[in-house]
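What follows is a single chain, given as structure tokens, in the form predicted on its own.
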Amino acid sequence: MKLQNTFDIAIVGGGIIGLSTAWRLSQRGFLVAVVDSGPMAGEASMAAAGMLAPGGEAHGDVPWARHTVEARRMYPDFVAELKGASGLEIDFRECGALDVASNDAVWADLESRRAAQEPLGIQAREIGEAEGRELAPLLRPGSFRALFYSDDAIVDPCQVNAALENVLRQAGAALVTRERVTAIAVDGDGYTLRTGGAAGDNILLRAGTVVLAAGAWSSQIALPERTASLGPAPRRALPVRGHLVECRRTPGMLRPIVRENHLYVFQRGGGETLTGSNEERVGFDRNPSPAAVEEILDRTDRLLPGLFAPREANSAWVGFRPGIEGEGPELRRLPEERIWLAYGHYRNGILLAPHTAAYLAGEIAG
């Protein structure tokens, strides 16, 4: 494609955070370019499970946890608006989540988490075995205690990303793929995005404002040298690898999300059934670990016997969650610059996308 040279706003990173932010900015009349080193939404946003589950993530009354609750409330309208604008279907289900405890120690952890979540307004109630098995008939035999989070939900992130691409193209935004930005450089009263090695020798485009939303790769992109003396340094982004395993089963076999001690299992509307759990800090190693996959399947089989049998029929992949040093994402403007940081959403990028996009669009426009 022939690329226009100058844009109002350039977004580095075409995952769900970058795409949803671009959509909201386009709606405000800005000419936007989104640049990604691969295809749009080709990394964490494509590999993500798509749980919208503050009940499984928030562990205390801190700002980022409150944002997950606010984002969850935004999701029905976000999906409805995006479906209407794009003309595409999005699998979004308010299915709730069942947190199972098979021993007293796990139950004590669940109770502690529920107490910490009460100031956030997250609703959870204890249910008995009879109700638990009615919600999830495939649960293993034997006694257990459980909490039910009625507000937790799921969405298909690939469908969300496809819809976002559609509406951005309709709006005339530039979606630039397979261009690895290595530096954001000052250029008069704006910035240039540069490619071509660590020095960033090649100018890709110019913009008056830049949003850095490159997920786990964000810290690999050089910022203007002058920013180092103007406030706290941007926190370092890092990849946290996670495995997902999928099989296809009859739709409706598993209604709520089922969780146990960091393992999660759920089913999408089309029958795609997913399980996952682990977190590894091994850099950008894309090769699934057979041992990690077997551990996930062993734990899943103990929780929901036979659901993922036979194992050889399952597919597995890895994704790189955008981890970060410290609590919560890096979501702020660099002092005295028109550069915004929007990365480090860790396991909550899909959930937080509507909230992050609305916040950034409002701040940049304002």
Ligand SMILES: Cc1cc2nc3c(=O)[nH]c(=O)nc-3n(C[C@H](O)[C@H](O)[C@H](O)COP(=O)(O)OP(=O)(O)OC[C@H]3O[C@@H](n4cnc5c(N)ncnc54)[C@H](O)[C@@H]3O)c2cc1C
Second form
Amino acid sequence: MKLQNTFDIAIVGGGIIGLSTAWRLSQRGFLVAVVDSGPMAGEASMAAAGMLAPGGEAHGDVPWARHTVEARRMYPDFVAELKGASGLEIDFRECGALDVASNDAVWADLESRRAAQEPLGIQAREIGEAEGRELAPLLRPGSFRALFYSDDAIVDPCQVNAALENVLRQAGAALVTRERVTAIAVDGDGYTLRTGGAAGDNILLRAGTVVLAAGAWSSQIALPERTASLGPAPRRALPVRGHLVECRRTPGMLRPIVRENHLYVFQRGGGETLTGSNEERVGFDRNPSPAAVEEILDRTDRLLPGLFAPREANSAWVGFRPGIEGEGPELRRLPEERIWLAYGHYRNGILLAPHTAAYLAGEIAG
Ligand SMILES: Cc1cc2nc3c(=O)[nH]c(=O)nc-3n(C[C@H](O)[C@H](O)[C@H](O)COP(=O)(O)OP(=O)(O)OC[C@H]3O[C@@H](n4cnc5c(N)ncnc54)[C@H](O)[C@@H]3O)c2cc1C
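For comparison with the form predicted on its own, kindly provide the form predicted in complex with this ligand.
First the chain shown before, then all remaining chains and molecules of the complex.
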């Protein structure tokens, strides 16, 4: 395909990071194109659980952890604005999260995480067993200690993505699907997006500014060679595979997110009940591992007995978190270029999207 169009801004990758950034940029009057190698938001942003949970994720006072807290604060307005502009529903629930510890070692981890979160202003309180069971009546019998994070929340990421697509179409943005970008090449005072072969033989479109937001695939796209000697090399993106398992239960059976030792279980407003998730560095293998699914279900059964029975009725899928070398996303401008890197949101891209989008739109416009 040869598109002759020229855009102010081209975004490579139509996951939640690319789409939300495109929305904020188009609101500022830019003519934006988003290009994806598949359908829009068909990868991590579709596979994700959608927990908005600085309480479960932040382990210390580092910039990206601060950004998760800011992003969580932005979410109610982000969702309200997106619902209003698109006319579409978005299941967003400020339900809190219960972190359960059934032994001293897990409790010690929770205590040290809580201490590390204090400078970030993340609120957690210890609750007794009676209150824990009131919040999550399905919890297994036996004693436990627990922390309650009242600010952790859930959103349905597929509904956010659908709403973003909708508002972008309304705004006249070009949403180009099934075009795999292989290179971003210098072209006069702007850039062309190239497709086809490693050399990028075909010109797809031209833009004055490019945002690279291709998630776990971002390092596969060639950048202009002249940038190589200027500043630090872009950090390498890498896929970190995760499994989720879903069943349908009566809505309201599970109110807060329930977590134990990296396992989480929660329910959406419509009754979809999810449990996950593991982390595997196995490349882009799309086949769910039966052993991983069984392990998640075994652990879930120990936490919330019977919730996912019978096992045959559940569905499972995998997704590729955009992992990154080092900590926190690669979110910066390449020196002396109008190319922004926006990948590596790892476990928190759904949460961070409003913050990343606002930050990039401000930087690019400014
Ligand atoms: C199992 C699982 C559970 C998760 N749970 C949560 C959660 O609870 N909360 C949370 O905040 N985050 C969660 N995440 C992480 C979250 O999904 C990601 O951080 C987020 O979706 C990243 O968005 P993205 O737009 O950067 O990447 P993606 O959604 O992967 O989007 C990248 C896009 O780039 C496209 N692309 C790739 N290569 C090219 C190319 N060459 N040319 C053009 N397009 C290309 C892809 O097709 C894709 O659509 C979870 C992830 C997984 C896998």
